[in-house]
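Take a look at this single chain, the form predicted alone, given in C-alpha cells.
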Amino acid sequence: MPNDYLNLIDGKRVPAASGRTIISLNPADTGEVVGVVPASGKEDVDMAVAAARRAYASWRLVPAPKRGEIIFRAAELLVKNKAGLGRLVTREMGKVIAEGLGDAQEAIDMAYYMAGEGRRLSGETVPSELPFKDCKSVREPIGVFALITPWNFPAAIPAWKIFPALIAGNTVVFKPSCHTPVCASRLVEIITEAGLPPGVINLVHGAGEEIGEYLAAHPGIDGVSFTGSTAVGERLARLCEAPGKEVSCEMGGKNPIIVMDDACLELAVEGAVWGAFGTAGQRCTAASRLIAHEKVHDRFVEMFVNAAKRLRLGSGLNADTHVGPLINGAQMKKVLGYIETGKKEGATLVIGGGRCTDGALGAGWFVEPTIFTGVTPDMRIAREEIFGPVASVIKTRGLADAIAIANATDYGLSASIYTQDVNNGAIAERDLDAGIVYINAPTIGAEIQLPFGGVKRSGLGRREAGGRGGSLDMFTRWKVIYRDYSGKLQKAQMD
C-alpha cells in the first residue's frame, strides 16, 4: 500500500480541510502509486499563511549564523538520505538513477551553499563625506515567501528557493508541483529534522488552478518564486505587480546549440544527445534546436541520428536506460502534437516520432526521441516550447548566420556554441541573446554558484540560485543606514 503525505502547517501534519486527496503515480508504470497527497483549497493555503507570518516574527530575529548552523545540519541530513531520495525522484518523476540522484546533490550543494551564507550575508560599509559620520548598508529579509515548483527537479529547484530564503530571515509557503509531491514532503521531512522551529516552512500539496494563482495573490504574501511554464509566471507577475511584491519567475526556453564547422564532431554530437534527451528533454535549458554550419550539417546529423538510435528507453531505476518516460499523459499528448506539427510543416521526420507501447514501455508515457531535419526557423517547433525528446536542425551559413537563428525566438534562457576558433566563442558569448552561455558543452549543465535565469520570456525578476546578483538579491532588500555622532547638525552635501 502507498504512504499517504500530509500538508505541514504550523509544525503539524495535516490533510487538506475538504479531505479530497490527490494520488502520484510512476510515470515509467502507471499502475504503481508513489503516494497520496492532499488536494488542498484556500482554506488550507490561509493557515499556511498565517502560520509563516507569526513565525517570521521570530525567525527573523534569529542570528544568521545560527540560521545557517540548522541550514548545514540540513544539508548533512540530505547527505545521509541522498540515496533514496534520489530513488524517490526517480520513481516519481522519471528520469533515469543518475539523474535522480545528481537532483539530490544539487539539493545537498544549495543546502551547503546557503549554509555559508549566514555568515556572509555581507553588504557595505563606505567613508562618510562628513566627519564622525559613519555609512552601511545592510540585507535585511523581506517576509513570508511564496515558493511555486514545478515537477522536473523535484528536489533541486525547492532547494534553490527554500534554502536562499530561510538563511535571509524569510519565513515559505511551499507548494510544490502536484505531479511530484512526494518529493516535496520527504525533502521538506528531512529539512525540518534539521530543527526548524514550526511555521518557518509550511508545505500546502495541491494543483496549480486551484491554489498557485491564489497563494501567490495572497495578501499575506509578500515575495513571490516560481518556476514553471511562461504563461503562467506572466499572469503571477502581473498579479504581484499591483500590490508591488517581490517577484522572480524562471520561465521557458528554446535553446540552441550552434555546431561550428571546425567543431569537435564527436564531442558535439555527444553535448546534443545530452542536451536534447537528457531528462526526456524536460527541462527547461533542453536542447531543443541544433544549428549546424552547412559544411558539417549532413556529417553532423549522421552521427546524431546513429548516437539517438543507441539510446535505450525504460525505467529510470535500470541502470542501462539512458531516457525515461515523459511526466504524464497530457505532456505525451503535447509532445506528440508537436511532432505531427512538424511533418505538416514540412519537417524531415529522421527517426522517433512516436509513442513507445512494446513490452513494459506501454505500461508508460514514453515517447522516442526524435529528430527532425530541413527545419526554418519560422516553423513552430523551431520557434515554441515542446518540453519532450524533440530537436531540430537547422542549417546555417556561418556564424553571424547562426547567432541570429539562435536569437530568433522569444526565449533567451541558455545558447551553446561547439568551435574549436577561440575568437568564434567570445563572438558567441558576447552575442548570444541568452542568460546563460556555454563554449564546447551542452545547453545543460548549471551550478548552484552562480545565478540561474534568462532573458525575454524565459525569466522575469531576480534570478536563481548564486548569491550576490542571484538569490541572495531575490530574498533580501536593502536598508542604508548613516549614523552621526558628531553631537551637532551636520548637512551632507552641504558643510
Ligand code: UN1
Given for the second form:
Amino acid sequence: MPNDYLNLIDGKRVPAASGRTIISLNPADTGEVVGVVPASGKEDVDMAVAAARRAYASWRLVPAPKRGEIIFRAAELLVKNKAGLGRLVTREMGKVIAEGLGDAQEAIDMAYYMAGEGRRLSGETVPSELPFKDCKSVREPIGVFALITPWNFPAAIPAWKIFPALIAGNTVVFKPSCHTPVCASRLVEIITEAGLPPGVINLVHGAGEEIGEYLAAHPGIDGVSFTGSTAVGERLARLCEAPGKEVSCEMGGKNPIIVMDDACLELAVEGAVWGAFGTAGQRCTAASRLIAHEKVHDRFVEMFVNAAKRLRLGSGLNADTHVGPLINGAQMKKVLGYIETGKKEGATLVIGGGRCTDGALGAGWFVEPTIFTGVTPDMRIAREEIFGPVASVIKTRGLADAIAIANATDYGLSASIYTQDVNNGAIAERDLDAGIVYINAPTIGAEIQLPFGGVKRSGLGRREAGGRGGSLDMFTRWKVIYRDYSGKLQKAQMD
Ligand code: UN1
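Let's see the other form, the form predicted together with this ligand, since the form predicted alone is already up.
After this comes the whole thing, all chains and molecules, with the earlier chain placed first.
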C-alpha cells in the first residue's frame, strides 16, 4: 500500500522513524482507503520540536505584515483548492458535502482574517508620568506551539489555530487527529505552498495516546492549543501545569435550545434539526438538549419527529444526503451505548435508536437520528456529551425554569433560545451560562470574527478565533516597554 502522506519536518516530507503507518478509511464506506500516513513516535516529535525551535529564531523577526502576506497567499490557495479540500473532508470525516465545503470555507475565512491581523496586532501607547519617557505595550509571540486538533472539523479547527499562531510569530508542531490525517496533510500542503520557510509549520501524524501527551509535555514546547474531549483536555492541562506552559483547551458541550411558548415553532424545529443532527451531532456545539415549554411541548415534539423522519442518511458525497456517518466504530458504539442508557433511565425513545444497515449504509457507521422525550435533567443523556445524532427533549414550566435546566450541566459552550418576545430573549442572553448565546438560531454556526469557546468544563485557558479576547490572546503575550530618553535617572512615583 502506498505511504502517500508523510510527516512534514523542517520543510521535508518524511515517514515515521519506525516506518509504522496508520490507514485512514472513509466512514461512509469502510472498504475505501482515503490514505496512509505515518504512525509517529517520540523520536519524530523530538525532531519536529527541534525544527520548530530553530525556525522560531528567524520567523519571530519577520515583520508581521510580511507574515500576513504569506497567510493571505495561503487564503488564496485555499480558495483555489476549496472544492477538492471540501470533498476530501467529506470522504474522510463523513459530513455532507455542503458541510465539507463549509469546513474548508471556515479555514479560508480564518486565513483572510488573520492575514489582515498582520497589519494590526496592536498594543497601547500611553503617556508617561515623567518627561522624556514613553510607555507602550506590545504583543509578542510565545514560541513553539503544539496544536492538537480533533476529527470533526478537519480543516476549520486546524486553521483556527495555525493562522493566528503564525501571524503572531510563533512556529508550530501540528498533530491532527489520526482519524482525519489526510485532510491535515492536504491543508498543510496548501499552506506551505504559500511560501512558509521550513520548520515554521511541522506536521506530525499519530495517535493521541502515543504522542499527544508527549508532545504537549515536551520541554521544547512553550504553548499548547488543544480541541477535543474534556477528559483529554483536562489531563493535558494538568500535565503542563508544572512547566508553566500556556495551555488552552476547547472541550465538550451539552448545548441547549430553549423553545418558548411564544416561539415560531417552524423556525425552532428547523433549528433543532440542524443543531441536533447536522454533522450527525458530531460538533462540540451540537444541540443535544431541547428544552420545550409545556404549552408547546407536544406540538414541538410532533413537528420535530416528523422533520427527523424526513432526514436521509447516506454518503455525504450524494447531494441529497442530510446526515452522514459517525467517524468510526468506536464512536458508533459509544453513541449506541448512550441510547441504551437513555432507555434504561426511563426516557421515551420516539424515533431512531439504532444502527442503520440498509443497503449501502451497512458499509459505514450510520446511526439513525434519535429523539428521546420525557428526559429529566438528572439523566445521563441530559448531562453527558454524546457526540452523535441523539437529541433529548426536556419539558419546562417557563423561562426561569428553562434557564435553570439549561445551566444545570458541567458544560457551557453554546446555548440558544427561540422566542418572539424581546424580553425573554434579553433575559436568556443575560442569564444563560455559556460562551456563545444564540437567539432564534441553533447552537451551531459560530463565525470566525468573534471569540469561540465556553465556560465551566467546556473551555480552559483562552478562547479561539478572532475579535477582542480571541486567539491572539492565546498566541501572544504582552510586553510593556518604558523608554527613557532624558539622559538621566528618573524615578517614577518619587516626586
Ligand atoms: C466544533 O463543534 O468543534 O459553531 C466547532 C460551529 C462551527 C464550529 C464548531 N463554526 O458550529
